[in-house]
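One chain follows as structure tokens, the form predicted alone.
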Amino acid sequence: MLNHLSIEELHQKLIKKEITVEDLVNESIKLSKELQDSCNAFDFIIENPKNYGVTDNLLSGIPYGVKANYSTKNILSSGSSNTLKDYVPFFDATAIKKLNDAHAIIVNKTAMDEFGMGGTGTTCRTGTVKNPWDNTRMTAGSSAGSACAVAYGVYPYALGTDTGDSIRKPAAYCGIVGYKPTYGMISRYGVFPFASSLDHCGVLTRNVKDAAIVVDNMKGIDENDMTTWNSSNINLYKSITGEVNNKKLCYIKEICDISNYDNPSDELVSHLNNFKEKIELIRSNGIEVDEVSIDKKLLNTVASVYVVLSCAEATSNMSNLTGIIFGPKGEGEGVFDQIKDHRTKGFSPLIKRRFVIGSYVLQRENQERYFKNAQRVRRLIVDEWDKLFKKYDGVILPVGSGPAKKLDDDSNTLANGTTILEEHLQIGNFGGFPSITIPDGFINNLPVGLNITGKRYDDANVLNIAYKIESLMDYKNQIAERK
């Protein structure tokens, strides 16, 4: 197998002319038929990609995989919903446009949650995306096919995007690296908006230093998107030294302390177990880590946060989706009637619920008591994480409640999750700080991971953290078992 290996490696390979363009990518599309077989992991896959051949950029020849809801010229771009079950855009997003300057090559485009508003990957408009660890599991959401893949050797990168955790939990689920870098780091355009104030573009690879290449080739100031910031000073590959002497992390008790959860399942229990193993193994080699209390009712209100800021946007966000200006047309006598009638059909349920939700905390005699009240309990929130980076050079915390979900067991509801445990990385969103997930052991035959969250624009920082703790374990670039 060619694609399980590095990019460095691969890169190196292609060089010396050891291995071709033609064997990586016809690979890639091998891999991609095999798993959409097993796992439901693909919206599309392309049978002739365009190659662009092999330059001294790090990404040249090599094949990756794109979430569906980054606009592709003349590549299908659903979103992986029925509204734009036939769209194909005209240009590529700037993500895109610069990754093919890159001459990396697009092979497939991967399912997620219905216009990212999901995080199991059970909405997609081809079916669930299933775990390749365990078929039987989910691999969280949205970005379900790019983890999917990237954990399967499919290809050692691909894109994705992250509202609240999109990126960060399929990853830690499916054993490999989440990576979404300050908020503007990347641009978002030509990406389907959900939730414009929180949404991130970003990667999934399989170590910490092909996410930094990869973002390095993606980001950068853009006209187009008013949000993004010049990043031109900022080298995270070159920065990746392992070098950690007085960098100081914390972790919140609230979050961490197994006495916070009534009845702990065995799973919760040794999740929270292998993460205090592995601080102590991080204090070992020279990192300080401490713990630290942010009040629990705070704490509490994040989710809640969470649901009625991104419903919001994505209900006003999403209002073109008509089917006059674009997918296919309603049935019924009047414009009114096709809307409905191609906005009814067009959208699952999960969807629609969060239609409702955003358009009622928007009504004007619901605005203050939920949308702005949200807005202030976020600005709350985000101050309590830029205190502790005043100190600290990260948050690093467990990811999720333990392994990836039985899907049998769930039950699709907004909040996927009832605990803080399940829902601080939507933090990371709230303060548009640069948040990584790398893998950190296994429960049950099933991959978990911790997440390491920093200050805005520090993301060099935050990535060589990770490279060192990465490298303190035995996980780095595994592909998960073929079943």
Second form
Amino acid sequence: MLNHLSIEELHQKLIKKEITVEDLVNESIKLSKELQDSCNAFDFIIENPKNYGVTDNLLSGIPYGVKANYSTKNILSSGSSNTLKDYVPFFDATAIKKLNDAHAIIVNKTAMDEFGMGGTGTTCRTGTVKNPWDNTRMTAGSSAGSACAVAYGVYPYALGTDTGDSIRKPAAYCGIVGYKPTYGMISRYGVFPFASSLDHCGVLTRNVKDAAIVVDNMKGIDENDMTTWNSSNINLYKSITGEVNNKKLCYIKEICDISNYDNPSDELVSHLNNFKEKIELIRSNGIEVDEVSIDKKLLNTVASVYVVLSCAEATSNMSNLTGIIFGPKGEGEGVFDQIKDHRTKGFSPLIKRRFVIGSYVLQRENQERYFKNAQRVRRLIVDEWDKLFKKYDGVILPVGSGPAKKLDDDSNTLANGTTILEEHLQIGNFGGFPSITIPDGFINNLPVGLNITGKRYDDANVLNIAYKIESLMDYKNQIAERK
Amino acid sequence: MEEKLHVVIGLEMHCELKSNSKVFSTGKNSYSDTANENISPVDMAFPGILPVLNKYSVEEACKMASILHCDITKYMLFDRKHYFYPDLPKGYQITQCTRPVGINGYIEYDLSNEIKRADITDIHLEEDAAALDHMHNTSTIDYNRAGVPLLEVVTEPCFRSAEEAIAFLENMIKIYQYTNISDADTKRGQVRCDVNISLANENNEYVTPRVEVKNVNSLSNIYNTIKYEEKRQKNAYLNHTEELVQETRRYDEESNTTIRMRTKVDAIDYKYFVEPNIPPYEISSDLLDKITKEIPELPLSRKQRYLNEYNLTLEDANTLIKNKEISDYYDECIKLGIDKIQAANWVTVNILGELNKDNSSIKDFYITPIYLKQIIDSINNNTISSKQAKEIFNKSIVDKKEPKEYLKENAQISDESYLRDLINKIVENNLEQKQAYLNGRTNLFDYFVGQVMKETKGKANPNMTKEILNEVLNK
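What I would like now is the form predicted in complex with its partner chain, since the data block earlier showed the form predicted alone; can you produce it?
Zooming out: every chain and molecule, the one shown earlier first.
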């Protein structure tokens, strides 16, 4: 087994010619097929990936996976949607182009909740993605296949996108690292949009340093994306020193304290206890961690603000899916019937529900009450977090209310996921904050994670702290061991 | 009792801008006969594309906002306007409503030599849709036009006749052309208007609901639209022939009428919201300074100058300002010191006559203002006749030689002592004729003139020749 190694280790072996690119790619494809049978992780597996050779670049010659919503030239890019089931782009997303330049090798397109809308990994056009640690559990989503494949050791990393928590939650459920950098650090050009003001590109890996290496190769100002910024003075990989003198974190009492939850499940109790233990561990290793308080009323708005804004932008962003220029052409008399048919047949019920919500909150008579108010509350929440970042290097919080949920208990829909514990990661998208999830333990033999979110443009600091915390625990580079 | 009604018109004028690339993509902005030649993935809304704002178009939009005396925003925002239509690849158009380029402006225009003022509600930058062509059982889409920058100028309901509306539009078209912001070529569909029409009574109270006629594309069609709606609404209001409602109509060229598209009840909710992919775009005061400096003197101001300061006729003034290059040429002549009226005559008659022969541009015209001055100066100091001047003008164009060259050959001999010596010599050699002349054969005077002309190859100044001859013969 080779692909369970870190990027640095693989690179050393390639340079020293102890292994070849073909060895890595063949193993990756073999594992992909194995995982496809057991967990249904992929939208498309590439049979003969191109090998551009090994260079000084740490990523050269190393296989990786790409979420199905990235445009990959000449490679099927469906967004896991039937509306694009045969869509093969003629151009690469900017992030893909950069990884191509690094001679990284795409071996598969990973399955996802259709167009990133969904947090379960159960709404992919190819079916449900199962958790590699326990096939009766979900991976969470929407970067379901990417999380599943990295946790299984198909390759050291896979690309994800994150609009609410779509990288960071599945990472926690699969026992790996999920990192979404500051908004605009990685170009979104060529990545299928869900909610443009919340969408982030990012990566899933098995250790923090790998995440830094990959994002170093993906980031940069892009003339095709006006929201990107110049980060040429930032080298995340080189900034990782493990030195954390004078670093300060905080956690939020209203989220982390068990007394906030009525009739907590055993899993929730264990999860929060585990988190408290890890906070003590962190404190005893030189990082100050304070408990802070945030108005519960404000915290309780997060989920609804997210629903209103993300659904509104989604219904707009997906208006290009008509079947006229690309995608299967709808049937019917005249163009409007054809568009209707294409969209009726192409989208899953979950997406249609969200379109209805999005249209409703944007209607002239509703806009002020829903959409504009949601934008205002988003600003209030971000202001509150900005205040925290004046004093703290990051906010540290547990991810979710425990380990991955059972697939037959598919209750993680927007309407039911109302607890702040399930939804607080969305704040990272509201503010465009750098945010990373790392594994922090096991409950009932299933991995759980914690998240660190920092201030905009402070990615290097956030990753360095995450790296330190990762090194205090035993979950680095872990591979899913199926029950 | 007969009510006195008048029509009230507001215009939304869309004009395609000149630029190298489209307003939100790198696709080429250029008219092409070949369909779908000038397109980028952005223009066809392939999944994952993002808009990138064309800075040049922003500057041109600011320039127009400045000409229209608008308040120009410090940070511009763009909005998405949603509707499904096959010519709109993204399913929304990127336009501006939350914070457009400029608001609250005005512009003066003239109608039958009277200055009027149009109030501007706002001016905003947006993208054009693709061009649809409908055949009998199929339609084609040409995405060359998708994403072409459009400037939309929205006026207050400030026009009280079709004539006023047309005069305003003509003035606007000239401004676009003078500033080179747009060719504003109505024949190529570069100017399109939504026309809002209703009736008001003597107290300026609206008596009919507003009717919007969408996408009318030539000045004559706009004129006809207003005239038709005025008649239709008056008839409906006064004779109750049909119920008037707030509605959207379209102009039908064949029948020269307007036809209902939809009423307010089923008006489209465009679900506008701010485009998240274009961050607030700053318009700095430096940029505005730079832009203001690029604005040339505008046609109305030139026309006023020609009429009031130069005392040109209305016809000449109108001819001269029709086109900036001609007006610039004329102004250059005045700068060189050519008489204003003479220059106007030469430009409007001879030069435009020449240019009209082959539709060529005055920019490429061989006779520059400096050359024209050589000719006009020679007329004014009597070295050539106006007939000769026209000949030199023509020869100069054909041979591509400076008029000066011909003036040398053509110049009259007005050197008195030279002529006197010559005449003395001729008379001495023709003493018989002199005697006969003195004896009463006065027609022999012409014989002597002929001799002088023969010797000088016809260049002797005829008046001077006659004077000297008279003197010498009668001595």
